[in-house]
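Next up: just one chain, as structure tokens, the form predicted alone.
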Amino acid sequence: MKLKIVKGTRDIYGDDVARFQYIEEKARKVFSLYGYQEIRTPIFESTDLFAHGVGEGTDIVGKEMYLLEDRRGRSLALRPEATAQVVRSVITNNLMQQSSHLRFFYFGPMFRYEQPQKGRFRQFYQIGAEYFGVPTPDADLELVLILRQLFREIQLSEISFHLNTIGCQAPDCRPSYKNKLIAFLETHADALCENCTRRMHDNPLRVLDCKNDSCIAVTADAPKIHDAVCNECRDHFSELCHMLDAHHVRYSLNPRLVRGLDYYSRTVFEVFSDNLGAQNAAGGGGRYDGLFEIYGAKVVPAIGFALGLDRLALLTAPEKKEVKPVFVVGTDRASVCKLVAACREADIICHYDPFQSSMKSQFRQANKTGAWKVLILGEEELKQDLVSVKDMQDSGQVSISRASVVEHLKKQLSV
């Protein structure tokens, strides 16, 4: 049997993993400082919550879950995203009876059936951050100062937002925006790509999102939707937008831009990174103020954001921290196995040669894992229940009783 792994998957182990602990780390220090509590949510769902909550004309949806069936024949989908989850998770266990606003983070692995590109799998990892419960501009501000901060936290400084505003469910706003739109696209059909002529009607909102040339020519002229929003919206985000600049964040307004689920309404935003080239957005989201009430719920006004872990560690070098690992090498093998276990529950980083080489092979590994001390247990320290601590750095060579042996090494990591 030939072991392959499954296209548009990927093992992360070595300087990837430290690069997703890095960022991993930044974005907890940054969500701590907002407040924000990390919630964790099965990876698996019932189809429906993300055909209701995503949307039945969506691609993810339509072309991109991971479906599979149980034993007793009902439907689950792998979890393409988070939102819907974390909506429900608040839903199922009556989280706002307990607040009046919910601030939540979360790390973790989505699945979708979509073509593998750079920094793009079909299981991928997210950050994202979802707030609940305030219905004004300054909560969308929040979900961008945090995203600026947290971009500068690692490192990454020549980011930009865009932004546009989508409107909302009353009949003067975009379901009457919908209707100028299809008029305008049923004029242009001949010319649009057969993803958009399939969903011109359904979905026609996802047309100014095409990335194919003649569907971006047709739309060029096509209305925009922040022209033809209700009041109450365009108001929201005027605030919004006169906030930003008060906070001097750097974006620019983007007639296009919609996303790619039916759940926003109102703001919508994308964060991007010049040092992704092509493909360069990083992450994005917006405002959901009715997936509540699509799920049966009382209506709850929130937004949230998403990113890529995948294509933000493509960005990033983390840190180097100095670590001073020890070694111990010795000719009793329970001697050694017990002064290590010493060492590691003191919290000292500890090495050794499981399969007793020689004492020559033993120094050999200590120098190739950096030892900055090593600690000898010779047949003379044995006999005399001491401890040879040389120093890697300038081969120093001091001997220690094994009882405080230990104490030692903590003292002299602590200077």
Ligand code: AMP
Contents of the next structure:
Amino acid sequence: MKLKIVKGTRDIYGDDVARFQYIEEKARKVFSLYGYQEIRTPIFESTDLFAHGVGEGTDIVGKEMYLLEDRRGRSLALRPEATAQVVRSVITNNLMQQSSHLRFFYFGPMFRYEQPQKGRFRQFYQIGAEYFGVPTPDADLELVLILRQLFREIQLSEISFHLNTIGCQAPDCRPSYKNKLIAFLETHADALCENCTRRMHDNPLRVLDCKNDSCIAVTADAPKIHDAVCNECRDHFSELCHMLDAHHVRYSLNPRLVRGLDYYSRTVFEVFSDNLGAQNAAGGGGRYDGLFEIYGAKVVPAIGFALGLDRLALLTAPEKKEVKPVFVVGTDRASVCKLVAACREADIICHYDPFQSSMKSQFRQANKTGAWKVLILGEEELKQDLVSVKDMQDSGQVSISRASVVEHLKKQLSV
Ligand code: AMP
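Same protein, different form: I have the form predicted alone, so give me the form predicted together with this ligand.
The complete assembly is shown below, putting the previous chain first.
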């Protein structure tokens, strides 16, 4: 059997793992400052959850979901995103009964059958946040500020936000705008790509974010949604913009930004890092005040974002943490193992040569691992119940009794 990895997936190890951990660690810190708690949801759910919430007509549900059937014939999907799931969890666990507002964050793998390319995988990782219960724009502001702070923490401060409002379901808001847009698109149908000709009636907003040159040209003159939303949505958006200005957030209004998923309402945004280029968003999100209702639950205003960890990892260079490992060399395996274990139990990073090669070779390995001190258990030391501690920086050497060597190292580590 010839082993190979599945297309669009990858193993993450070595420096890549360090990058992932670095970003996750910084994200945990920022989330805790804002009062967000971690939530871990399953990686598969009933297919209906995504079909109803994300929307049957979206690419994610229509073309990109990994579907499986369990042994009883039930249709399950590997999660393509986590917002629908977190909402499901809040509903099924009755979490809104415990508090008027809730904040969650998550890390984890998502699955989409997309064409793999640089920074795009079929299994990829997201960091996300969801804020439930607060209808006012300070919740929207909070998520933007979290993103800005997180990017600063990982040394990527050159970022900008794209912002739009896509209104709500009130008849004089998005539905009325959709009709205007469809009327506009019908008069330009010849110039639209095949995909957009097909979806212009069911999902006309998606035509606005089509990447086809001809569709981009046609829609340049299309009616703008932020001019067409209802008064409440307009006030929400302008209040948010004022707040962002007051917090010196760098953003631009992007009337093409609609974020493909059905559940969004009002504010939608994407965040770009100057280092990733204009094509690739590092993350995006928006308000989804109607999603609870779609699932038959009591209305809960909500807003969230998801960041692509794989893309962020391409850009970050974690600070190297100073570590001080020791390396035990010796002629007697049992004594070496004992000292190694005693060091590790005392929280000292400790290595040794499991093959017990010659002393010379053990020293070579100690050098290679960047040991701070080498603990020598040679014939002489064993006879006298001592350990020679060699400092690898200045080559100075002291002899310490075996019983007190761990204490001696701990003292040195704490200065
Ligand atoms: P979305 O909700 O689709 O906008 O995804 C949010 C973020 O997740 C994007 O801005 C990307 O950074 C990341 N992302 C989405 N799909 C993929 C993928 N297939 N591979 C890697 N990252 C992705």
